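Next up: just one chain, as structure tokens, the form predicted alone.
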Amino acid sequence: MDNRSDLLDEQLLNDVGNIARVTSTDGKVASYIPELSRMSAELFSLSCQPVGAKMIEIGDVGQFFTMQSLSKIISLAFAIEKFGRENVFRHAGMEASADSFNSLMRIEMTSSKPSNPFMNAGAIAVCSLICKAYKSEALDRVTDFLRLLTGEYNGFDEKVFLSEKNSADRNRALAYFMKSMGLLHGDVEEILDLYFTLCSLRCTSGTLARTAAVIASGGRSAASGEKVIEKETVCTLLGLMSTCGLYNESGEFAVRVGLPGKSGVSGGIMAVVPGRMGIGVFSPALDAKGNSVAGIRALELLSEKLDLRGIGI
């Protein structure tokens, strides 16, 4: 495999961005959370954080958006660090799913725990663990952890939080169904408030690149260089990102891009090149499975031009 990492520069990212942006017209901005629909489909940013080097980024790099399901990386990493992998996976599985991200069908059919922590049901189960341990301090503990990983905390978008909470019939049904099966512990509304707040955390494509770079470097913060997560956590995140990170589009992403990744319905995707870099891309127009059209195209082009496909999978 050729090592073309030295080709990474602003011109390459501009070339990739110019091609990828065009595909955004093939998608639609998420509307099932009403506040998300206000985001312009024309926005695009791409950030690359090489391990031990300066970030390179292009496009609307100062544009904040909400993490949505990208926050599941943060809550899962936090839970594994604090409670241990074995304990966390008593409450959620490690299996990929062909179901949509907000499906409750698999739990109902099998009467068992959620397939994985990146499904909404699995992420809610992880939030239940955190709430049970830290109660009113749960949110502060997770955001402190985010600050440790990335060197930044940009608050959360209250309008998105309220919009998400007020349109959360599906997630609320999931949570109460799991509560009835003994899969959640504590007050359901408190657990959901933590989940919705984490989904509403503000970030940029640079935030995603720095987070992915922590995983790429084996657990060291791109901001401080300090070891912030253990090898067990890194390996778990890489495995789940490779198999479950883009929900029921994960297999196609693995073929087209060939990198561990995680997406969110706000249009963000992070990807990890183990040992080399973290990548964050943002473009709000989504395909039918809830993933950024231009984001996937940009990552596919980067993977091809830098010969990244298959690293770490």
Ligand code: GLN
The other form holds:
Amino acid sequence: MDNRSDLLDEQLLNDVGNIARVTSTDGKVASYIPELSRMSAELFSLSCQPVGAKMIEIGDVGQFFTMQSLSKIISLAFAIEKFGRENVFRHAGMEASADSFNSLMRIEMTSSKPSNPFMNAGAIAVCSLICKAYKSEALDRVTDFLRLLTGEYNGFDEKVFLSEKNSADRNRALAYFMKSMGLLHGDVEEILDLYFTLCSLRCTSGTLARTAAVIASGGRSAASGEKVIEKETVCTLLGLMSTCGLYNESGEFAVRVGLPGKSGVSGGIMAVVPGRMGIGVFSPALDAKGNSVAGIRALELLSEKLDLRGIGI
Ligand code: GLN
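Would you generate the structure of this protein in the form predicted together with glutamine, following the form predicted alone above?
In what comes next, the whole complex appears, and the chain from above leads the way.
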């Protein structure tokens, strides 16, 4: 495979951005968490953090949005580092699922643990592990970890947090149901508060690129150069991102973009080019499966232009 990474510059990102951003009219900004619907569908930013080089970014850089499911990368990495892979995957599986991210069906049908930690049910199970171990310090521990990885912590969006907390009938149903099956331990509302707060952590496409670059570099922070996560954690994240990162659109993403990725309903997507760079993209309009339309298009174009398809998956 050619290494065309030297073609990466601001001009290329602008070209990609100009083609991709117009496709956002095919999508819709999420509204099931009411506060998310206030985000303008026209926003777009694209950030690339090459391993060992300076960040290159274009568009509405510096525009904050909330991590939503992108935070599942942070909570999962934290849990594997602290409790070990085996312990974590006792509470959530490693299998892709053809269900939507907030599906209840499979758990009831099989009475077994959630398919994987990127489904809401799996991420809530990971939060329950973290709550059990760190109690009232749980949130601070995870945000310290985010700072270690990316060199930044931008607080959380209280309006989005409250908006989700007050409209989370489905996640609440999932969590109480899991508790009734013995799949969740501890106080459900405390666990959900941690989950909603992590979903409402503020970030930019740059934050996503820096997080993805930690994975791309085999566990080093782009901000400090220090080794911050183990190879075991890196490989687990890559495996799950390749197979489950975009829920029931993971297969299509693998074919069109060909890189390990993770999305969130705020419209962010991170993608990893192992050994080369981390990419973050943001455009709030989503397709029917809850993934950013222009975000996927931008990654597809970038992957094509730099010949990245198939690296790491
Ligand atoms: N907070 C959102 C939820 O639980 C996260 C989902 C997502 O980003 N896909 O529904």
